[in-house]
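For reference, the chain that follows is the form predicted alone, supplied as structure tokens.
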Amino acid sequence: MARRTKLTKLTKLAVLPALTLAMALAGCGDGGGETDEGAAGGESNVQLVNEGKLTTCTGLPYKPFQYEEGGDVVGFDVDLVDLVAEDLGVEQEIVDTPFDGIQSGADLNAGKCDLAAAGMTITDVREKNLDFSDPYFEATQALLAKKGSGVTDLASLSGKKLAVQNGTTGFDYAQENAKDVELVNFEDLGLLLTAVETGQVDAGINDNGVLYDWVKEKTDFEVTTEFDTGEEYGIGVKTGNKALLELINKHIAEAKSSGKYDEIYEKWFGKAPESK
């Protein structure tokens, strides 16, 4: 099924201090997409693919990390990237694109976006395609099924159908570990969840955060088990884009030290992150 590519602006300039706004506007001259010395945060060496915008590639829907609500794209990842956009004095703009083009680095290399924030696990393979920020979220794979289905683990799916999402670590995990199971591949999470809900498949595998969020409303379904895959999410940039990567890492660290990260986490997950 083909998906349309859409752009959703998240206009944040109105909430910036007047001085920062003036400085941001001063940097929007004939810079060819490059922030000027007067840009917010003084990040003059950060070059953007679209002038006055921090363009983010993501694959919708991936609630609560990124999804559409009231005509805007909102979510945990969106709020984190907004911290970077506000520092630069620009708007964040979301590009919805198939996940395979994100994790392969193709979208970044083609100048489709400045960064990729898509609930994306840092892996050795992906690190060959793009540069990752410091980890900002921990995840693991989980299994979703209808209550009372008898699906409790991968072994109980023998001879049955399991929904997987193309290009994801869940897809890789199922290929390696789901023996005698028919894997049914879907382009995005929304299609995968619909397949589970309508009975096209017997279960689905994906990251635990999005599945637990979904069953809050779909109470006839449950997360039956988790698999200890020890994954960490990172924000991706084009290989060699050191200036933007350093700015992203700066804001991840500052958000965690200031308590802003906990605030954003609780907003989207309903609880504070577990401390270690």
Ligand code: GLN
Second form
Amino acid sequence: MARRTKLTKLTKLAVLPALTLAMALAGCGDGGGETDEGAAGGESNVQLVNEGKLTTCTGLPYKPFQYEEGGDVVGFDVDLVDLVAEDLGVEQEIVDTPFDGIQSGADLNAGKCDLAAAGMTITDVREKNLDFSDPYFEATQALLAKKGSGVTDLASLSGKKLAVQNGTTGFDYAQENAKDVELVNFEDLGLLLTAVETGQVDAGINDNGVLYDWVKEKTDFEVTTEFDTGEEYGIGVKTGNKALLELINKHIAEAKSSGKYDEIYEKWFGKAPESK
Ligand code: GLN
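Here we have the form predicted alone; I need the corresponding form predicted in complex with the named molecule.
Following is the full complex, with the preceding chain placed first.
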């Protein structure tokens, strides 16, 4: 069972020493090539930023993809990445960090984590700054508002306030399509949802999966419409990290063919996937 403790400062401090150690060990080896201390066990060539663990960057909360429960970070993405960690014979450790630094590739480039699993949409701009796995989830933007508010689409928000999340595809969509609407920017989904709930804003835009999950419990609110943005989530790695990317893709494919993907999907969404 993987440990999924949230690490923030500790992980940042651990990155450099781990890299230095891995390099020193690689340089001082006996040349036999039997062991590779920077790599995970088995046949893998995967190099890890923190020895003995697969470090994941994510932006909490993003329920049901990743969120905290009982001191652990759990969710759909966490279970998917656990398949990779298990194969490597290491535990997954999760670094909670603002989504903007994840999607820009900055965190991966800084060696903050091995991969980013954050309900992150594959886009052309992001492809320039990081490498994406094969798609593992379909999403579209959606609008969240209080029941009976009359906010049914972007046009009905004219002169009103719309909450957006920094660095996201929802932010981009709102900037391009919401006319005469005041956009109010939040760093994470939790803050955005609170703003909608408390009436600080008239509506919020984000991915359909997380909004439908939220309204299950917040029954005064509803997802009033979806925008056909046709997005697909991918797991991000640092540009050129082919060994890790191939391993991730192998597990996405295997999970889809073995039924494991469906099992994880049902666990977090309570129903079988319509598409993968
Ligand atoms: N899927 C959206 C994006 O990639 C939102 C992701 C997120 O906020 N974690 O921009």
